[in-house]
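Read the single chain below, which is given as structure tokens and is the form predicted on its own.
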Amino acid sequence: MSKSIKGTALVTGASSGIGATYAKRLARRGYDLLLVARDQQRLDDLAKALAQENGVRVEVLRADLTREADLALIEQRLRDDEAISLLVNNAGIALNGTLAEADPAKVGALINLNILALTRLSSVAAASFGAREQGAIVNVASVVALIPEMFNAVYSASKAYVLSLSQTMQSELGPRGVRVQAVLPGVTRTEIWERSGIDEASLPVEMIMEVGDMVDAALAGFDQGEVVTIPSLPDADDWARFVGARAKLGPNLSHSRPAERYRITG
């Protein structure tokens, strides 16, 4: 089987949910695939189906990205394989409950996966794609990056990091011909809720998007050249106004003297 002219998409967290759906949609678009996750059987089953249905190359790499050796293996593959043209950083976990109640080990695992692994893979992809002056990086964040009070503190903060990282990367890599997109899903029907101990039935049904609809919207945003895609947002001008309000703060975020409202009198 010849290599795809679109190159290879490396998708993390690819065994189920958003990652598996990205794999299916990208295979339909003609990408070869390199699928990364912990569940070998699910990866193998998905790879076999996608190769048969779409006539693309599909390779699987079982890896736990919270383990140094496994993460280093994927980093090396990103460095060495010039066929990789798209990185989808989807792997992530969530937590439930307050920070005061949190299990330190689970907090550490979340930070290692949602932040550290994503950053290291993004860094390698930035260097590799930037050197070739082509390629794209898709980082899956969450709307809780914008409404942190609504969900677990550590998870929300990790997704705010992903959003900030992605925006900065786009400003760095855009002039070099590399695209970066941050995808901010709302509540999406995947296994992440059960794994984090949240009862999906307790959530309003009108808030829950089917995973296929979410990924289709994210890819439509990618096709439209968006840096930030919020699949459930009806009016793109709302995001533009949000960005504009942030920009308005810019001239006053750093001065040599405190603002008058903070001066102590007497």
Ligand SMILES: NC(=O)C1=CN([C@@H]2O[C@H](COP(=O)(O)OP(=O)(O)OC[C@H]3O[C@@H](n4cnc5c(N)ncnc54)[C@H](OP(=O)(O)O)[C@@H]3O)[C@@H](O)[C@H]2O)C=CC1
Given for the second form:
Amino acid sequence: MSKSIKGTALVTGASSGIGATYAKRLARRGYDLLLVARDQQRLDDLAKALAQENGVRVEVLRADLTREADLALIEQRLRDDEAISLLVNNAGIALNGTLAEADPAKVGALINLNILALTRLSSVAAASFGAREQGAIVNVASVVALIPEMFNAVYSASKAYVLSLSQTMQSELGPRGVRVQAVLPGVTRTEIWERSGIDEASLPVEMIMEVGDMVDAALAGFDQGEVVTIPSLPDADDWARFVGARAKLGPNLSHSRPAERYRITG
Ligand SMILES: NC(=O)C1=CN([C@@H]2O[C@H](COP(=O)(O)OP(=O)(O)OC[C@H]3O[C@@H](n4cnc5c(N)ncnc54)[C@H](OP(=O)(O)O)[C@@H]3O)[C@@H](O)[C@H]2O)C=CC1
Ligand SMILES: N[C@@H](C=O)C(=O)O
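Switch from the form predicted on its own, shown above, to the form predicted in complex with this ligand and output its structure.
Whole complex next, starting from this chain.
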């Protein structure tokens, strides 16, 4: 049994898609792993293969992160296990359809997983990694954080939340030696489409990225020290200009008097 010098990566949603691919890549990079999701069999199979192929330690923590008791156990492990050096907050679900036709139970489940569980795990990691002045947190958002009108309202809003949370976390934790990265994938070939009732075949093929390419690009962005990584974006300057436009708004977003055009005369 190894005890990796890279430490242990805790990956949520590791039983399929992006999370399973992160697990494979991180095992190859020499991380020990804690794999979190609900499907015990898939996690066990992946754990066995990764331990055999890479000689790292892989442990399965079966958890439904929308259940308080399960989430509390993962938080506890994150708090207590000083070997954990990387949290990949990846577990997420999507929805299909308009807000007017949304099923309240599905909306609640999405918010509990995509927002609440991610926030609580981020908070524990922020405290633990911050105290040790090392570690990294990767939050999987989505490009729909930037183009919400293109997709389901609740899902897009949840991903805008993840982006916003990550940016503040980086400003709080960066000075303490803890890295935070938000990853914004575009359409990626995983089970999320089928699971949320969307026919992948209806999507333009030139928009779909293979999951291995997506995760490799996200890890390249991580290695380059990016706070926000958009795997599809050809020109990094486009994001820099977006950030620049936001910075330009900054000094004018809070003044003692309304802007001239809103002053009622007469
Ligand atoms: N694929 C895409 O086009 C894009 C995906 N993303 C994001 O990437 C992330 C991963 O999604 P992706 O790999 O595509 O989709 P998948 O459906 O393949 O993976 C989702 C993962 O989350 C786990 N999960 C779902 N519900 C729960 C739960 N209640 N508790 C714990 N784990 C749960 C699933 O495992 P199990 O069922 O075993 O619990 C699975 O491992 C998500 O956050 C998604 O929003 C972002 C942009 C684009
Ligand atoms: N995969 C989408 C949702 O299912 C997205 O985030 O683009």
